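Below sits a lone chain in structure tokens, taken as the form predicted on its own.
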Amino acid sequence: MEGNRKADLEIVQRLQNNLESCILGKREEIKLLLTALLAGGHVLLEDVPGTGKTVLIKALARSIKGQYRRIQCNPDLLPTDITGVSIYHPKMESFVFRPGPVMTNILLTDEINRATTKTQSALLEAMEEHHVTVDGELYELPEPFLLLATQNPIDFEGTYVLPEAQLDRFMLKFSLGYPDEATEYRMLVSQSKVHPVETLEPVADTEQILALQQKVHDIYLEEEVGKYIVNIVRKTREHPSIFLGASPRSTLALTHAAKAYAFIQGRDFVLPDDVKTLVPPILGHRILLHSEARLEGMTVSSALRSVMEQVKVPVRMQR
């Protein structure tokens, strides 16, 4: 059991370790990644173009041997450029049913708030029952299948706003942000003749990404610890500057992070410690703020801290 555990902890390791090596000086944010990963969650990238959004993604899927696709959001693109489409066969003389990019284990949706509401809308079946429906027939998607989007929130002319029901939806948000000095000459000197993820070889596959997912699920979870994640979910609705609170999905969302996030640690049990990293990225983009508390200069981020003080963190483990 140890030795397994072991090659498990490698696994992730190899994975940190080549993600690392294209995206310089962005560990925190690597590990929420592989956190989403294991968990079986999907992310949005918030930021600036330019912060290697996209090499990460194409990294992460050539480290784990993945199908990879892109789809480049714009307002002509239609929900069947992403589902599908059934297409009639003359010889044949029946529909037959051409696959979109959707059908694959890691798919990038770049700048997903420039397409319109009904194609953002085509992604929701997937993102929740890891199936599209095209003309009445289902359609099961490889697995894993991580859908990783990204939007640029300066930009603003042509652009769809996410509605919460599809941000619900999305386990973690997060951003990569500039990095510091030292490391953007590091990158400059490590890209100064080929990229470092064209050379990048796989360290795992997708079954290995499988079976650690099985895993995760068995991390355990004590029950004080439950309640805490159950507590602070609850307390976002009744925060008196939150206007819309985090939903159930948010507390199932939040649990299967941190047993992943622990996982990633070297831990089979979840700490407190855990679920205070990740609220944040799990809870931020869930909660809506009153008007009257934004003019006060209240933000999310200090609205969650507001709740994390009202909750009483744990303080007995039993593992």
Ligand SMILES: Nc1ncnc2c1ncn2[C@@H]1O[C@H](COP(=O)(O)OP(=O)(O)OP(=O)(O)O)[C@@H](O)[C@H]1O
Given for the second form:
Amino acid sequence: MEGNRKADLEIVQRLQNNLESCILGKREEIKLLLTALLAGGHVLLEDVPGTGKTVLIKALARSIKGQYRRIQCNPDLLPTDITGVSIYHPKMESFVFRPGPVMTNILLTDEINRATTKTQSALLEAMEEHHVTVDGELYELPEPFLLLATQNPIDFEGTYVLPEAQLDRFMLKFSLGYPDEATEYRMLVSQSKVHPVETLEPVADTEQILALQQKVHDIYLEEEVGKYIVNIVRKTREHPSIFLGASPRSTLALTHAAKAYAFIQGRDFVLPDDVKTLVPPILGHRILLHSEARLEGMTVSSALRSVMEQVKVPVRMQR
Ligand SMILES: Nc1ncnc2c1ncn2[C@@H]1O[C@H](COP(=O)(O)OP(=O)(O)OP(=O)(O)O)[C@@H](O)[C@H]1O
Ligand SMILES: [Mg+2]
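Switch over from the form predicted on its own to the form predicted in complex with the named molecule, please.
What follows is the entire complex, opening with the chain shown before.
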């Protein structure tokens, strides 16, 4: 058992090293990405251009021996460009399914908010059910299936804001932000010849990732910590500044992600601190503020901080 645990952590460590060699100074964000990977959750990376979003996802895809596809979204993209199409085959006198890019392990959906609402909704089924329906036929996606999407918050022209239902299907949403001065110089030096992502070697395969995902389910969640999660989510539905609170799906997402976050830190039980760290990237995109609250200067982050202040943290941990 102990030996297995050590081997598991070595895989996590190798993935982390790979990602950190490409995207510098973003250890916490990389941990969030690995949390999503091990919890089997989809990620939305939102940030201004040139902050390393695509490179980070590419680095993860290259680190895992599996299938990787990329969709560059634009308003002309059709749902069947994602799911695939059935084409009539005259010789066989029947329809043959030609799979779309969604039939992959890691799907990078770049600039997702440039796809039309109709095309975005084609992704919904894939994200939630891990299958797509084409001409009434159901096609299972390979496992693991992870959708990593990017969007740019500045450039709103020609974009389609993601509907709430779509946002709720992303387990985590976070941004990378600028590196600090010293890191930015290190980046300049590290990319002076070839980009480190180009020479990255796979350090895990899909079987190993599936096995780690299974083990995350066994991470221990003490009753008090489980209730802490429930209380936080329920408080978002009562808070006077919040118009739309977090869904029961987010309760499950927070629980599952907290277990994965504990796992990647080599712990076999969840601490209240794991939950605290994950509240902004997990609940932030699922709540909406009242317009009066926004006018008064309230932000989603400040509303969540206020929620957290009102929920009692469990103190007595049995382990
Ligand atoms: N923290 C960082 N560490 C290392 N490289 C970085 C960092 N931030 C940005 N870069 C580098 O900046 C370049 C642009 O990154 P990338 O293409 O991933 O940006 P992006 O966020 O996807 O931008 P866009 O929104 O325009 O698609 C890459 O060479 C990437 O390695
Ligand atoms: Mg990009």
